[in-house]
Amino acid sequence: MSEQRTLAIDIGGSGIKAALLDDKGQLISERERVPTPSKPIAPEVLLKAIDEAVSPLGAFDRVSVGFPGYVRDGRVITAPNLGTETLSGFDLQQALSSRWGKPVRVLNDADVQGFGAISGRGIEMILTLDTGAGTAIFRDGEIMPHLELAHHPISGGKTYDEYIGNQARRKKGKKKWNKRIAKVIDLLRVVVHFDHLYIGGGNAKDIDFPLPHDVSVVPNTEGLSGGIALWRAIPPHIAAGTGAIGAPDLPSTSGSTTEGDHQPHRGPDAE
């Protein structure tokens, strides 16, 4: 069987990134990036920006997309950092499949980055720090139903997005922002009782305090490389919920999402 080339797309509040992956989830192309259009984004404007990011990469067989909002059956429910008022109800999965004639899967961007980061053992969680905040939870490599914790109040009526998002980092300064990150880690530990917490996203590089042994920063490229798991490791009940077009039969996963060969990233350095 010939190798499948997976186009991985990571849609963020400030940039849209794309790269090609081999069957092991390794990048086999340069990582392309274009600025995310100004909010609120109309569906066709978003599609054109994605086209711009993808066009230099060449041929691909299937597509994985991480989207910064709540996605159900490939359809956007919320897009707080892109424009819920314009994108809610937009079937991004179907639109891209029709545009390229390829099978497409779309999940929340934190879910996708989590697939790239986890070891597949125990309760693992990812917290992404970009324009806003994102979270995903996994149990023995199996993704749990997505929770939009970023929109839950955490302090003084502020949501996670408002408390540790990019605007808060700029307004409060790095020192106060880091204190808030430490507080969030402690709260998530109490709420989730994670075995390991991974922190990703473009602002993770600004964390400057020593992290506990069960917390580590992961490279931002995991938001792309995690896309391979959408085609080989999502449990059937989750795969069905994505409304994937042309999706192959997927095995049930009670262990690692990466077939036991992926180790968690340690250390404070992120790309």
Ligand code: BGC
The other form holds:
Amino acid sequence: MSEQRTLAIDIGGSGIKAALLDDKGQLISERERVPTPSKPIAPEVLLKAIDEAVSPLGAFDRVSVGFPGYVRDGRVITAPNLGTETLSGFDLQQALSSRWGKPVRVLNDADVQGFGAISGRGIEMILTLDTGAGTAIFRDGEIMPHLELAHHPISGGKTYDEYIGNQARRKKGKKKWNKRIAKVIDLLRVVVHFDHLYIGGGNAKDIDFPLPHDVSVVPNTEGLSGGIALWRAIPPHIAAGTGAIGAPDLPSTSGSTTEGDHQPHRGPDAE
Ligand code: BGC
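Switch from the form predicted alone, shown above, to the form predicted together with ligand BGC and output its structure.
Once more the chain from above appears, this time first in line as the rest of the complex follows.
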């Protein structure tokens, strides 16, 4: 089978990034970035900004998108940092697929970044630190149902987004923000009992204390490179929504294409 070029898009609260990936999830193009339009964003405005990020890149065969909110079957349910009021109900997956005539898969951004980071062994969690605080949990490389922990209160009625998101970092300063990050790590360890916690996102670079042995910072590019995992096997919750859009071109090692017989996802290292 000839090499598939995957267009990976990471939609963030401040920037929309895009790059092309080879079959192994390696970047094979420049990483393009355009500023995210101001909130609340109408669907057409979002599509236009995505087009702008993608237009300098070459041809592609399929598309993976990380979206900063709750997504089901490619449809936006919430978009706290972009505008839930304008985007809720928008079928981003279908809209992009019709626009480009290619199969498209849309998943929460932390889920996608997690796929880029994990080893595929044990309970692994990712926490992304950007405008909001994204999380995703994996068991032996298989993604668990998405929890919007970002909106769970953690301290004094403040949600994770409010406690360790970008606004809190700016307002409270680095020292206090770092103390909060340390507290969140301890708390997540108790709640999830992860074997490893990866910390990603643009603000991870501001962590200035020594991390415990079971926690590490991962490069922000994994928000893009993790997109390859969306094409390794069909997660049931995605498969349910993609039938009409385009059957995935699965590598022969990735198992069945049917919902009931799917294989766990592996991070790029696990293959
Ligand atoms: C959203 C999450 C998202 C995170 C990072 C939060 O505000 O609720 O879905 O993963 O920001 O973008």
